[in-house]
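The chain below stands alone, shown as structure tokens; this is the form predicted on its own.
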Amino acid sequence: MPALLEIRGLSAGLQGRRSVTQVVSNVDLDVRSGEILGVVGESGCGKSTLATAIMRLLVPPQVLQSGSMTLRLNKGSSYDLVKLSESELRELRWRHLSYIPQGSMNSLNPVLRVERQMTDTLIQHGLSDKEARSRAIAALELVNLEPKILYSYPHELSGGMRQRVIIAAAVSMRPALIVADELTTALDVVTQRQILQELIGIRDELGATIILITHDMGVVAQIADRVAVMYAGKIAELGTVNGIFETPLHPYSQGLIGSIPRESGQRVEGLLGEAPSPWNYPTGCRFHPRCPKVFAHCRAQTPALQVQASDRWAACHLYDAEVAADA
């Protein structure tokens, strides 16, 4: 399956007076056309920074330090998102690349009706008022909302309905890539399940590719095709959802999956310690202070993300034959 988005050497951080504190470090990632890619990890691991870097929506003191992000569209056109000007990005966003922000149910303007908020962007992209309204209604129907919602103010809608409006706005121009950051946060489990099912429907209906940023391994297990596990600004493991949940390779992935309750009365094993701050990332493997399988080499050298099996990558010295032999 071809890569719709190819990320190479992406680094982003926080600009201080004298230096940049790196939050996302040298990330390589291919996002395949038509897939749902789950990006998971604990809070503070760099997931949301990765999402906003992809959208080029980093806000100072956040800065994009280096790397390339190549978006390849079906018609043969390609764009390096890092090199585009702001005006070029404005033309690309929503038409080909859209974003569902973290806390999106609170992202609507409280003093404007839904119709105005959904059609403004469409009109800016060249649609007539009539075409924009028609697109907005079609998008609302995709997320099981009635057209009359257009006449509502945000405060008249439930949290789940506001979330659906944001999703509808994001898909109204049928973009090739949708980046969704913590889509189901603060929703009850029933609404959460409905929205996840609608997200799958949107992928199937529009043929869109979705990057789903979440800390919830259960959400990823339900809808993702592949999973990228992030820790301290780096990709620790990458593979199919079945492969990672059945045979996780990286000790961090094993800890995350081990902390998921599977049956009544089961004792859940949590990860020891806390994720490091970007201001104090450890040397070598960044997971080594918490890793139950750590050995001396882990503290000195950073492991590379390498192919370990068919469609499986892991950044761990346990799978480096020469290093493991010396351990």
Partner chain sequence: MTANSSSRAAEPSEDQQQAGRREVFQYALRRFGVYLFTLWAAITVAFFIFRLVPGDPMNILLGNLTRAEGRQRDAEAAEAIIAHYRQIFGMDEPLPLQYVNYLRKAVLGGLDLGPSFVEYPAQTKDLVFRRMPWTIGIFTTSVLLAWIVGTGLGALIGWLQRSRLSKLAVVISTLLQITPVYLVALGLIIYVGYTWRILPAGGPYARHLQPEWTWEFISSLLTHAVLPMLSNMIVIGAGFTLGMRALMISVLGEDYLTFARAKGLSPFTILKDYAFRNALIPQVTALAIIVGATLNGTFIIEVLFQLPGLGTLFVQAMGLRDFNTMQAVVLFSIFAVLTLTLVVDLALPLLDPRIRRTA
Contents of the next structure:
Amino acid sequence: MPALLEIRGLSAGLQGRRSVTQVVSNVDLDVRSGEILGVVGESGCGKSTLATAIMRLLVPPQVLQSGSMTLRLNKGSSYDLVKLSESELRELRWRHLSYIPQGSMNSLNPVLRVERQMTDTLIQHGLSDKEARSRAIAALELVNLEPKILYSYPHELSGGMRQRVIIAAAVSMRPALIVADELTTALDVVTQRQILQELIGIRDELGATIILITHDMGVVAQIADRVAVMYAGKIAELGTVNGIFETPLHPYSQGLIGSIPRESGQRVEGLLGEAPSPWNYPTGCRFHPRCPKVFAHCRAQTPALQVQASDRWAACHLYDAEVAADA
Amino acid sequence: MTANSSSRAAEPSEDQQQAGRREVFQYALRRFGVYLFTLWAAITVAFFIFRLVPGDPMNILLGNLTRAEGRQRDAEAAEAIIAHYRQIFGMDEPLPLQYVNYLRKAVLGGLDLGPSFVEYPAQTKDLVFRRMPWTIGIFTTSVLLAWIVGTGLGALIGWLQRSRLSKLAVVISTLLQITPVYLVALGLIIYVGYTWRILPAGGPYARHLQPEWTWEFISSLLTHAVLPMLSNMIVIGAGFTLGMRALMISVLGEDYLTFARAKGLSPFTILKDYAFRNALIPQVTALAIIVGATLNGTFIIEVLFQLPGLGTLFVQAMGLRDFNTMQAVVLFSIFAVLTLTLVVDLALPLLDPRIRRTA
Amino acid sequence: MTLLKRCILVLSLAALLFGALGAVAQDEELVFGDLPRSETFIVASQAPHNDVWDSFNYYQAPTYNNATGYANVIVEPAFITSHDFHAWLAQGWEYNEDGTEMTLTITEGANWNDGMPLTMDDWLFTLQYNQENADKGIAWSSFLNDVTWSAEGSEITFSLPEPNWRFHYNFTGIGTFTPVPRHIWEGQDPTTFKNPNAVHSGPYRLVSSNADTRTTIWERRDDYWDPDRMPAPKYMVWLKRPEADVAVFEWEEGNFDLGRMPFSTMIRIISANPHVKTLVHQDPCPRGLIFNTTVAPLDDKLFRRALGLLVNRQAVANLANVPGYVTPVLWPNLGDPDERYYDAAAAEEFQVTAFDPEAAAALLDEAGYPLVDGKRVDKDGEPISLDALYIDIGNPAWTVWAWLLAEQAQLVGLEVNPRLLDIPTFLTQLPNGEFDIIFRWFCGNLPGDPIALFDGLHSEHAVAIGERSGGVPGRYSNPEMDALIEQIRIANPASEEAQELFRQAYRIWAEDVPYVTLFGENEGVVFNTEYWTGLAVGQAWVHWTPAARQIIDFIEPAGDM
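Moving on from the form predicted on its own, kindly provide the form predicted together with its partner chain as a structure.
Shown next: the complete complex, the earlier chain at its head.
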């Protein structure tokens, strides 16, 4: 079965005065229909840029440099998101492609009622006022909110409720793909758990595919089917949640998983150093300055993302037989 | 459980509503108190400040008479004149008593603000009422027009912030904004009024007309109003444009705007419902602030364009140290500004639901 | 050709002809609606700040001299004084032997501009009206205190409480007693009545007066009582001119006929519009400086004389930017000194108008103001510092004297600080005596009677600082001078006796220096000769209320243009 979204060679960066600083470099990623794909990484690793790039919501000075993003829908139609014009994108957005933005607490317009903010896009996508309202109410039910919420202003709602409204809005047109960026960051743990449960419910009910961008390995462990570990604008490792959590291949993944606090009270072995900023990504493997298993080749050669096992990709010279042998 | 909490937030209970109404009433009362206090403080400050300025109206009166006649009056006649007018203007009493009398007459005497020197023997109140329509007509209309045009233009410039035309507009607006009103008005008078002779550049209407409901009079009135209003609009409008542009740009960076784009809304809907409307709220507040700050510019415009408004009146009154008239102009100006501020304050909750609750 | 076509042709020819005729008729330029420009005289008035357009009450002090021109074109005095006395509403006056009675002969046959005759009845009514309302601060009443009168034929005989050879001054000159129509004023309150139809005896009638546009339109009346003095302009428009910056353009376009403008703009207007001329007229009030004689060391006449010697009148005149507009005054009255009234020996002895810094320095040394470390110190050994107060009305001569004086004073070690005052402040500080040295004009010099030069020096005017002084406000006090002034007041100015008193007073003035003269000044008015001519250099200033009535008669149409 072909991937719902097939990202190939995607690069995005920041337009400077003379040159472009690459934030996301040459990313290849397949998103499978119906899965929840977690994209994890430290702050500044480019995962939000990736999410925004998928949504084609980059605003200057952010620029999409190259690559393709093929979205294949049920009816056999497929689009390269990179090539679409603004108006074509507008058609696609919300109907097939939804977005739950980072900082979604502030993503509702404070001066409009919830109803208007949920229905305006539905109406614009061709629904009648009445249909739009019933869709909105149905969507609210999915996230356990009462229809009354429609008549509230955002400031009258709690943070969790606002987050749910955003989720409801995002799923109100039953899109094929939902990109959720740092969905639960600002919420308390209880609300976080409820919302994640609701998200799974939505996936099951609507059959939607969800890309969940987060820095929280715990969240990924709870709900994701597969994980893409991002480091310095590249995919370091990709695989099923179980696979990666049990046997992380990439030293970075190992570090990330090692830094999750365990019940046993065992000392956490964290990652040393800080993630590089896009202005000074290291040469060769971008992880090499922090890598405990670094060897000479890592500094010169950039490792490619390669299949390491069934359903498992990693970009590390350790698993590159020839190179590793040289070392 | 979450649903319950949400319903409570959306629909306040009876008690809460009552408490809310009480709160609103208290707020209105407090607001009105502040309003009255500001009026009183302004007139009190004006009363004493004007009397601190060197220059005694009686001596000025006599000095002007002397200059007009080209001779000194004999001292006896001069004293008789001064004594009479001192009494008419209530200036034969000690200052604190004058102040008390002034307030008493103003409040209890049906806004009796005393006689004027500028248009003796007209009552100051009548004078101000007769002059006020000119100031309101020219000033308020031009500020409102400037606000509407400036807000629209600023929103557009902010929305298209990266276009070349928009950058040019910013430069032009900045230049206009820092130009003194006086220069703009004089430039319009010289070029539009005299060099190109497109529009009349002085007076409220043609000199041979009397106010009446004829097309001739009304058209004369309107053509005469264009340049003074334009002078005001250019400078104030440029300020509003820049202000709105800045507000717009800051709104454009908000999360809800990205979300609106992600929702696939058309650019027009985003501009209208998400960007413009939100930027408008501080811009309305700016209107109230600007009104007070630009009143003096209007006074200059009135003098230059020979309009019989409050500004011209104030300049004349200042030259005669006509305290009654000066105080009346201050009183009515403050009144107008405060009223407008109040109106804006009351209008804000209509635009911004957040204020409705906190108020 | 059909009949129809011919008809059309004839009709269109006729239309063309009428159109051409109409164009010729329309050739006359109209101003202010329907007034033909060539029959309209437009005065761009620059009256002070009062702005009364609906009251034509000669008694209201605040409305006097406003921009409607009513006091200029319809108010007529008994006599107009310009170089000479001109009989107007009265024919002449006569005193009895001891100056206790004056008989005024009124002009018969005059009428009001509403058509009613101006009779003895109006004169008597006005005299009584003014006397009865003396406590209402009306302008022309105090001279009637304790005066009684009786009328016979066209003569009014005034009985005066004491000898007064100057009683006729109340009927001559500018701003004096003039009758008002009884049928208008009877029963009216002089302080609030507005005289809405502007009824007076002048040759014009009020057409309209508009406070919004600040324009008053007057129309000549054909029933004016003196056909020999019928003015030429059919219409007079008096309007308040805009700010000078804007008014320049109106002048350049020839929209005004007569008015005042700041000197700097006059030059520009003249070069832009060849029809515009400036008419200069010597202002009868010489400018001078008053010393506050209550302030040390200005209380010392030697010090004052030394200051007088530091005033360089010629330099002030030379520095004024329009040459010829300012002439130094070498005697406290304008023109050639009249030998009968002044003491040439005293002028010589006290160097009345000399500029001599060396003599000033010597005088200061002699009087006990020595130089200490380059600074003159007073009797207590403190350095002397004086303020010289001036106002700025656009004429450089009004300001430059203070800086020249400061410069000269510095050379002899005196500190004089020039300080600019705004006019309202000036008009207050001047009579209140709040100054060291202050600029002022000295008015009221009548032909053959220089009493105004001395009358204000009587010690009765030396009131406390901060109170209004009705005289020369320097608080000068000298019993000798007081005695002389009191004698001069009751003397017949034409008599030998009075002239001797004047000479003595002059000597005291020259020695005591309560004030010094600076310069005589030519006032300029701007006159547009495109439509009207006849006004000439040297005529009295048209803005001078009833004196303007005479000037109006000089105006002639510019002829076929």
